[in-house]
Structures are given as C-alpha cells and as structure tokens.
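First, one chain by itself: the form predicted on its own, in structure tokens.
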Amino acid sequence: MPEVFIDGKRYEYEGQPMLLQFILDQGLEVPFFCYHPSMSIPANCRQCMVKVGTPVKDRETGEFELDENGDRKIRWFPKPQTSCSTPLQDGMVVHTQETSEEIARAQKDNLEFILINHPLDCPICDQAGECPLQIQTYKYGPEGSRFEVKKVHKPKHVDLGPRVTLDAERCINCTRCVRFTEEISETNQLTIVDRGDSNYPTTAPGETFDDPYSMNTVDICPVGALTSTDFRFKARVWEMNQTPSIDITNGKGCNIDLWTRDNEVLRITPRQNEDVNDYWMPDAGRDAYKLFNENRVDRPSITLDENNQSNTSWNNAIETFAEVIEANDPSDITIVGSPHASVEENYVFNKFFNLLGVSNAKFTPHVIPGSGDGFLITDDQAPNTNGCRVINLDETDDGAIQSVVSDAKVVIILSDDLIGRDVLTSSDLESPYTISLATNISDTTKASDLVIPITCVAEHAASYVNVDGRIQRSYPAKETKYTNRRLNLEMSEGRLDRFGTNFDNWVSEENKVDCLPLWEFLNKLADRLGLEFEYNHSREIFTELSNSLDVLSNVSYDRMDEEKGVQLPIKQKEVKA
C-alpha cells in the first residue's frame, strides 16, 4: 500500500487524496482559509503551505538511493507547496509547521500579509468566537504588524440581498462565496470586482443576491465579511447552546443545528451529513426559527362564544376534552394526523383514539408541485409524510378530508393548518366541535373550539422520515414551562446556563412556552378517561414502534445518533398510497 511520511510519522493511503484533506483526516492540523472539501481548489489563500519532498530512486535499479546514514535521499520541492492542491505520492515526505521552522515562518508572514488591510474589529464582528482568521492568527500568526500606513477602506454594510450583508473590508478574497454560487447553487450571482488590495465579492450592477441558498455563503465565509442580515448583532456564539436537529420546512430533512439563548432560537445553521444535505441548507429552513419563537400557542384556549377564544387552565381543557369524547359516539369522531408532526406524535395520537374505538387517523400530504428544485428544496412541504405512511395512517386527498370532516360531529386535528393550506375552509369547521393540538396559532386554531398547546421540534426528541426514506431525529433545544435544562441530560448547556443565575438580565421566564409534549397531555387525558395509556418519553414510544413494525426493526435512537439517521428499506412507491 502507498505510504506517506508526515512530520516523521508513516501513514498509508488509498486512492489519490489531496495532501491537506489527508492531513485533516488523520486529526492533524494545517491552517487554511480558501479550501472547502465540497468545492474546487483554487489555492489562493496560500495559508496551507507545507514542505514537501519525494524520495530519489536509482533510474537503473529502481531502488531508493540512501544517504550516508542509510536513510532515503529526499529531493525537496524548491518552494513551500499549498497542501490543498498537492496530490499524495508514494513515499512523499511532508513537514508541516509542527516540524519546519521555514513553514511556520511562511505561514506567519502570510497571515501578516492577509491582515494588512483587515480591520481589527473583532470586538464588534459577528464572526468573533468562530472566526478561523482570528483563531489561526492567535495560533500561527505574528504578535504584531509592521504595517504603519493607512489601511485600504472598502464598502461596508452593503445589502447584497434580502438576507446577506457584506462588509468588504473584512474580505480576504478566499473566493469560497463565489465558488459556492458557481458550483453548488449554480446561480453565479457573486463575482470578485476590482484588483489587488481593492477587490471584494459583489453582484453585477443592479442585481440582488437572492439565491435561495445565499446564506450558506455566510457559513463558509472564514472572516465575517458576509453576515446574516437577520442575525447581526443578536448574540455571540459563546453565549448560545448548539443543539442538533432536523429542518422541518420541507421533506428533505436537512441536518441542522439550533442555536439558542434564553429559550429563544436565534439562528439555524446546516449540520454536515453527506447522505442528506452535505454542508448546505436552503434559506427558507433558516427562517423556521421564527416558528419556534413567535406566534406560539401558549396555554390551552377555549371558544366560549362564536368569536371569543380565551385562555383556560389545563384542568379545564382536559375536562372539556374528556366531556366532548364521552358525549359522542366514536363513529362520530374524526381524527386527522399530520405530516408536519413527528412519527411518535402521529403514532400515540392514532393509538390513543383507537383505544376509544375511533377509526384510524387520516392525513393528507402537503405537496406543492413544482416548488422543488432537485437539490435540497422539495415539492413536499412537510418533514414527515413518509413517517405517516410507515405507521400506516390513512392517506387521503384534500377532498376526502373535507368529506369526512363534514360528516363528523367532532374533529380532532394534530398540528396541521388545514385551513391555511386550503385543505379546509373555516365554514367546514363551523358545524363539528373542533379540537386542535397545535404548536403555532394558525387559521385552523382560530377556527377551533378547543386548542391544546403541544411542544414543537425544538422542544422535544422525536423522529421524522424524509422523502428518501431516511429516519432522523431531533433533540430538545428549548425549555418549556415544565422542563429544566439541567435536569434533562439530552439538552445542551452553554456557558450562561452553567454559570448564570436567575438574577442575571439574560435569564427570563417569558420565553418559556406553556405547552406539553403530545404524549404527556394524552397521559393526563387517559387518566381522566380511565384508559391504560402512559408514556414517559418519546424513546419509549419509538422502542414500541421498533418492536412492532418490521420496517423499523433494529432502528433505535442510539443508532440514529451514531449513523446520522438510518435509511429505511422503503421507497415512496412501495409505501401505502
């Protein structure tokens, strides 16, 4: 097997890897800015330089030539090489900054050059705390600058588009953003203008950077030149908790991280998963943070007369819910599941009412033909359509839902704005007594007689099956009125959570929503109705599902965690339609 020697240690390799990626794969470190594993290699930042040599072979014998010490003779390249663009060769010898003073000096000088016109605004820069330039300057850069003349000033606070703001002075011309629009989103909306120390990325005159994936350039910008217009100046990275989750704005199920502070989701960024979304996500998925913070159903509410919906206690809500069920025959009750709710929620929702003799839950997919782009935006607007199919809910079209609702005396809807997406009209819900189990206020909750607030994807652990049949799960990122971050071992804790107190001005109870996980509310309702029904965690629900459904056998939360989701042996055409 071919071999390479890096800083005196021997490694074997297969294929034709590039040197920088191979070094990173071994857990070693070489500083870089322009390189990205999913894009082309321009080698223009010059930061990943290493010293490279190859062993000398005797042309006649093919044997390695040895020096007086019996070691292989090495023919060194005359200048340092950019490791990102250097393919490995059998027998190659590499010295990084760890073993070569020449390379350490070259990287230090290069950083000094990059910093000549870079503003020293780290205290106010949004990238502070996660800026590779800041980190690498601290680790590998000079202690000061010899540049004593006025820096070159470029445009600041430029609105490139509706979601991205440019501070051109911070740009180091790594061209990651330009290559992203050329190679990944393929909109070609960004280019580099001007020359030398005056150049920076921008759009063509009169054009707007409205690429539906534009905010990925913010993620990959190594210096804070491109910033999120929405997130600027809201929080520092060290103040927030980072929690893995799933994008719920369409059927792709992009892997994401939720960034929270004081129980508010402040930003959403993509989480790398090469089987689903690589390093990217659509901008629409980032706007979902508003769904988790704003317009939430907070406390149960009940309609006392035609247009007067007011908050009520949990006890009264449970009692009202129970009385409605007891007053009606199961055949007069229709339950509607949701592709917007998790596998666990749909399962317990269906099981609970099945125990009362109610027919299987129906659901209708939320599909807008033509809205997908063949990349990460799908026609399917819901995150769990295949999850509803896996647990065998009754899939129907909009007309069938309208028909069963009109025949029912009681309609119970799980987390789906059927009016907002034109499946039903307000008049369809005038006759039956309507109960909504919902996360956000919508046209459907406004038309309901009783509204029960339930936790959203940011507040519970649950699983979702994407359009490709891959099941993935979320973690709780936000506390509710009834949960505590320090008691729940699944919840991440930031510096403020560990060391803050209730008297600190960044701690507030106002951002905790008064809601319950669906299974916890159904436990309370089951107690009132005398049903044998109890779950303490979504993990229990999934274990039951895994033991009862062949398609989910051998699937567990632990396996989803280890494998970043599990591909189920299903295809859409094979699932019940």
The other form holds:
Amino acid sequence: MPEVFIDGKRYEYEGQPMLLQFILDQGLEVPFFCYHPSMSIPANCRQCMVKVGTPVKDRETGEFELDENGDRKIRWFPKPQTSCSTPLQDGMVVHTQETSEEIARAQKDNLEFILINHPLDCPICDQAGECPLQIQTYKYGPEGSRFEVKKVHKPKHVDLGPRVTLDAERCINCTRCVRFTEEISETNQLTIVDRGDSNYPTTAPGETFDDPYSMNTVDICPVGALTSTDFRFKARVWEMNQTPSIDITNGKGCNIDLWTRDNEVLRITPRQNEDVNDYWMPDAGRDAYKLFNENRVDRPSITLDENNQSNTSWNNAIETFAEVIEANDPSDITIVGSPHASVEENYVFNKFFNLLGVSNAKFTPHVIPGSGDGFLITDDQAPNTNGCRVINLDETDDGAIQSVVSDAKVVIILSDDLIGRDVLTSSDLESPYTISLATNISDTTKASDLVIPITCVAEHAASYVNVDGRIQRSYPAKETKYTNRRLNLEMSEGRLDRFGTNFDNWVSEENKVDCLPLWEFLNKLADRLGLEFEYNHSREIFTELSNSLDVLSNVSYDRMDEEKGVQLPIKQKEVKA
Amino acid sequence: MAQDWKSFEPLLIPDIPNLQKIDVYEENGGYDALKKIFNDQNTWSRKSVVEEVKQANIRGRGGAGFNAGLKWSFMPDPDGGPRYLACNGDESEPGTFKDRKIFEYNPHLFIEGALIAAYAMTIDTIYVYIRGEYISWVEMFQEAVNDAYEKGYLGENILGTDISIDLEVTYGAGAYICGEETAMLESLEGKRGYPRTKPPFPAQNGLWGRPTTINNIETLANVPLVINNGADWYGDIGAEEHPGPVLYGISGHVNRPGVYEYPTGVSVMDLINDVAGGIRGGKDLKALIPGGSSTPVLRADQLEGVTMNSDSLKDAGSMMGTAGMVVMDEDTDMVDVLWRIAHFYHHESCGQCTPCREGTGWLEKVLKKIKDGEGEMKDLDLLLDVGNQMEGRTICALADAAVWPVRHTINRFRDEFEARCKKSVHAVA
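The block above covers the form predicted on its own; next, return the form predicted together with the partner chain.
What follows is the whole complex; the chain from before opens it.
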C-alpha cells in the first residue's frame, strides 16, 4: 500500500486523496480558509501551506535512491505547497507547521497579510466565537501587525438578499460563497467584483441573493463577512446550547442543530450528514425556529360557547376529553394521525384509541407536487410521511378524510393543520366535537372544541422517517413547564448550564410552554379512563415498536445516535415524495 | 552574433508598404510556408514540424523564454475531441507594446504561424486574445482574418486539403492578469480572469478542460520564418542560446522611442544609443528596465557588455522578459518610478490569492508614504520583508512580478530611498 510521511510519522493511504484532507482525516491540523470538502479547490487563501518532498527514484530500476546514510534521497519542492491542492504520491514526505520553521513562518506571514485589511472588530463582529480566522490567528498568527498605513474600506451592511447581509470589509476572498452558488445550489447568484484588495462578493447589478439555500453561505463564510440578517446581533455562540435535531419543514429530514438561549431557539444550522444533506439545508428550514418559540398552544383550551376559546386547567381538559370519549360510541369517533408528528406520537396515538375500540388512525400525506427541487427541498411538506406508513396508519387522500370527518361525532386530530392546508374547511368541523392535540395555534385549533398542547420537535426525543426511508431522531432542546434541563440527561449542556446562576436569564420561566409530550398526556388520560397504558420515555415507545415491527427490528435510539440515523429496508418505489 | 546587427533586414515587420493587405503579403512570399507544409504533408508531417520548431529553439516572446517547439510537444496525442491554440496578444505590462506592431503591420505572418502551429498540434480552433484597449488593432486584425478566410487560408479544407482550421478573434476587458496564460483561458471561457492552479497544465487541461497550447503573438510570427528558411538558418540569427529576431520596444528618456526589430544579442548600449538615438537632452543614463516593468532594473554601471539575450541579462542580474526596454536618465527619481510600478501591480492584482491581493497594496502604500516624505528607514526593510512573504507563494507570477522591481530597485538605488526617508530621532540621555 502506498505510504506517506507526515511530520516524521508514516501513514498508508488508498485512492488518490489530497494532502490537506488526508491530514485532517488523520486528526492532524493544518490551518485553512478557502478549502471546503464539498466544493472545488481554488487554493486561493494560501494558508494550508506545507513543505513537500518526493523520493528520488532511479529511472532505470525504479528503485528509491539512497543517500550516504541509507535514507531515501528526497527532492524537495522549491516553494511551500498548498496542501489542499496537492495529491498524495507514494513516498511523499510532508512537514507541516509542527515540524518546519519555514512553514510556520509562511503561515504566520500569510495571516499577517489576511489581517492587514480585515477589520479587527472581533468584539462586535457576529462571527466571534466561531470564526476560523480568529482561531487560526490565535494559534498561528503574528503577535502584532507591521501594517501602519490606511486600511481598505469596502461596503458595509449590504443587504445581498432577503436573508443575507454582507460586510465586505471582513471578506478574505476565499470564494466559498461564490463557489457554493455555482457548484451546490447552482443559481450562480454571487460573484466577485473589483480587483485586488478592493474585491468582494456580490450579486449582479439589480439582482438579489434570494437563492433558496442562501444562508448556507453564512455557515461556510470563514469570517464575519456574510451574516444572517435575521440572526445578526441576537446572541453569541458561547451563550447558546447546541442540540442535534431534524428539519421538520419538508420530507428530506435535513440534519440540523438547534441553538437555544434562555429556552428560546434562536437559530438553526445544518449538521453534517453525508447520507442526507451533506453540509447544507434550505433557508426555509432555518425559519422553523419561529415555530418552536412563537404562536404556541400554551395550556389546554376549551370552547365554552360558539366562538370563545378559553384556557383551562389540565384536570379540566383531561376530564372533558374523557367525558367526550365516554359519551360516544367508538364507531362515532374518528382519529387523524399526522405526517407532521413523530413515529412515536403517531404510534401511541393510534394505540391509545385502539385500546378504546376506535378503529385505525387515518392520515393524509401533505404533498405539493412540483414544489421540490431534486436537492434538499421535497414535494413532501411533512417530515414523517414514511413514518406513518411504517407503523401502518391508514393512508387516505384528502377527500376520504373529509368524508370520514363529516360522518363522525367526535374528531381527534394530531398535529396537523387540516384546515390550513385545505384538506378540511371550518364548516367540516362545526358539527363533530373536535379535539386537537397540537403544538401551534392554527386554523384547525381555532375551529376545535378542545385543544391539548403537546411538545414540539424541539422539546422531545422522537424519530422521523424521511422521504428516502431513513429514520432519524431529535433531542429535546427546550424545556417545557414540566421539564428541567439539568434533570433531563438528553438535553445538551452549554456554558450557562455549567456556569450560570439562578440570576442568569437562562433559568427564566417565561419562555417555557405549558405543554406535555403526547405520551405523557395520554398516560394521564388513560389513568382517568382506567386503561393500561403507561410510558416513561419515548425511548420505551420506540423499543416497543422495534420489537413489534420487522421494518424497525435492530433499530434503536442508540443506533440512530451512532450512525446519524438508520436506513430502513423500505423499497424506494413505496416512497412517495 | 553571426551577422552585424546594423545590416539586419527586419523579418517580422519588414518595411513593405501595405503588408497588412493579403495580396501584398502573398506577393512577398506570404503563406509560402503554409503551402509548403500543407501541399507536402508527407515531408512535413505534424511531428516533423514540431521537431523543426523545437530545433530552431524559438524562445517564447511573452516573457518566459521557453522553447516553443518543446511546448508544442507537450500536447497529448489526439483523442478525437477538440484541441485549442490560444494566442496571447494581451500585452499589458508597462514597457511592453510590441505585439500591436504585428497586428498593425504584418498580421498575416502571425496568422500563418498560428496555422502552422495548429497543424503541427492537430488543432482545429485558434483563439486570438487581444488586449481590450487595442480596439483599433482588433478591428485591423479582424480584417486580415476575414481576408484569410476569403482566400481559403482559414476555414474548411484549407488549400484544398482535408485540413480545416478556424480562427476567432476575441478581446479582453483591460485586465493585466488576463495576459497570464491560465487567466486568459478563464477569460476566453467567459469567466472572471483568475489564474488557475497548476498542475494540471493547459496541455492536459486547458480551454473547457481540453488540451490547449498558449503561445505569444510574436512567438508564432517567428514560425513561418523557420519553415521557410530552416532551423539552422534561424539559429544563426542573434545569440546562440536565444536566437531569432526580436521586437525591441524602447521607451523612456530616449530621443527615438519605438518598436525596432533586430536579432537577439544586440548590445544594450547600442540599442539605446544607436537605435533609439541616445538619451534625451544629452543626459547620462541612470537605469534600465530591460524587459517590461517586472524585470529587475539595472544601474547604468551594470550595463557594460550586456547584450539582449537571456543568459547575458541573467548574468547581469535581470531578465530578457518581453524586450520592452524602459530607459531612464540621470534625473529620474527612482522612488517615484518604483511607486508608480507598485501602483500598477496593486491596481492589477486580480485579488484571488492572499499574498498578492494584500501584499501589492501594502507595498504601494508604504512606497507612497516614502515618496511623500513620510517614510522611515524601517520601511525599507519592511518592503523587502513583505516582498519575501509574497514571492513564490501565489498561484501565478503576478506577485513575483510585483516584488522583483521593489527588491531590486531598493537594493540597487538604496541611497535614494534612504535619502527620502525621515531620519530617525534618538533620544539622548
């Protein structure tokens, strides 16, 4: 197997890897800015320089030539090489900044260049805390600057588009953003204008950067030049908790991180998963954070007279729910599951009402044909259509749901705005007694007689099956009124968890929604109705499911954690995106 | 030198009225070399043309001086797909203005050379990239191309053979970097003029990813001379290791600035004194930039015995470049000169890679400070150090081209720079 020697240590390699990526794969470090593993290699930042030599071979015998000590003769490249663009060769000898003074100096020199026209405004720059330039400068940069002449001033606070703001002064011309629009989103909306130290990325005159993936450029910008217009100046990275989750705005199930502070989700960023979304996500998925904070169903509510919904106590809500069930024949009750709810929620929802003699839950997919783009935006508007199919919910079209609802005396709807998405009209829900188990206020909850607040994806652990048949899970990122992050071992721990006091904003009660996980509410309802139904965690629900369904056998939360989701043996033709 | 340069009759831009017209060109032996090859392809196989040019040792006239035939031999064997010849007429370096003479006075010589090159490398499309500011030469050259098409030297079945070659004229938008060969390819592809990282080299991966050879206009204009007269004849012109006629662009403080054709190896002082009429106003020579602004400046006292060929200039501490000689008299302010050169490179850096993008501006700003009398002694060492940080660390050679004038001008005229800097004040206890 071919070999390479990096800083005196021997490594074997396969294929034709590039040097920088190989170094990174070994857990070693070489600083860089412009390189991104998913995009072309421009080698323009010149930061990843290394010293490279190749062994001299005898042309006739093909043997390595040896020096007087018996070591291989090495022919060193005359200049430092950018490791990002250097393919490995058998026998190559590499010295990084760790073992070469020359390279350490070259990297320091390069950082001095990058910093001369870059405003040193780290205290106010939104990128502080997650700025590779800041990090590399601390690790490899010069102690000061010899630049004593006037800096270049480029445009500031430029709205490139509806979601991205440019501060051109900070741009180091790595061209990651431009290459993203050329190679990944393929809209070609960004380019570099002007020359030399005056250049910066922007759109063509009169054009706006409204690429549906525009905010990925904010993630990959190695400085604070491109910022999220929505998120700028809202929070610092070190104040927030970072919790892995799943994008619930369409069927792809992009892997994401939820960034929370003071129990609010402040931003959503993509989490790398090469089997699903690589490093990217659509802008629409980032807006979902508002769903977790705003317009929440907070405390149960009940409609006492025709148009007057009032909050009520949990006891009253449970009592009312139970009385409605007891007063009606199971055959007069229709339950509607949801592709917007998790596998666990749909399962317990179905199981609970089965125990009461209510027939199988129905659900209707939420698909808008033609709205997908063949990349990360799918026609399927819901995160768990395949999850509903996996647990064998009764899949019906919109018309069938309407007819079943109109025949029922009681309708119980799980997390689906059937009115808002034009499956039902308000008048369809006028005659049956309607109960909504919901996360957000919607046209459907407004038309309901009883609304039970349940936890959203940001508040519970749950799994979702995406359009490709991959099951992936979320983690709780936000506390509810009845949870505590210090007691919930699944919640991420941030700096404020460790060092915050009771006087910090972190423990404010104001942003906690008065809601329960569906299974916990059903536990209480079962208790009232005398049913044998009790779960202590969604993990128990999933274990039960995996023991009973072949398609989920060998799938567990642990395996989903380790493998960033698990591909289920679902035939692609069964997947209707 | 095999012959006296004074009796040399120009070959690239001979003094023949209306030579730019195709009929006149033909009357004077034009396209004979092409006919010689195309009508006798058994004798003149593609390989033998490459060999003849390689043997003649035509050194590239774009500045690098690489053997043109050897460069042609780097093209891979044809695989049936497109292959290109990209002709570089984007001369934009201060002091360099010789290709325009060919476009203006002898365009068909170049077209003929390009056709021979295309034949030799099995190329069917030639792109000619002309500096955007040369708009009138673009128009004149286009006329010549149209005439060549009309006469059947370009297009389908040239001279009744099964060889078809097209030539397209295109011009840049006025960016120096587009004269760098790979940036020119990007520009030809309709993209921003950013140099490409090498490898892969253009012969393997050029225009639209296909094999491409890039030659300078003057280089290709030499090719018909070699085919008509043979490599040995060509090798006898001028300096042994750097043969052939050269267009010397002489500018600066001389009485008769202009473009002059003489063999390589002419004494620098002969070119200044005899060809260009000596220093303006009878003044003394102070310095010479021999081959365009990026080539290291030489002091007058370094010019004794120096001739215009690569080896001699290298020994003297400079380079042949494009033979664009900038002559400076005794009154020249070298600080001003260097600042102006630095200003040019700062303005023209494409900004793609860090050391050049940031370094060229830094050099210019410090030089401006010195020029304005605000500089300090430490700034001179700073300039040299910044130059060291730039050289050899960029994708293309623009950073090197920006650094060499700074390094050599400061080193060779340091007293002038020191005199311009503020004296450091030291407190005495």
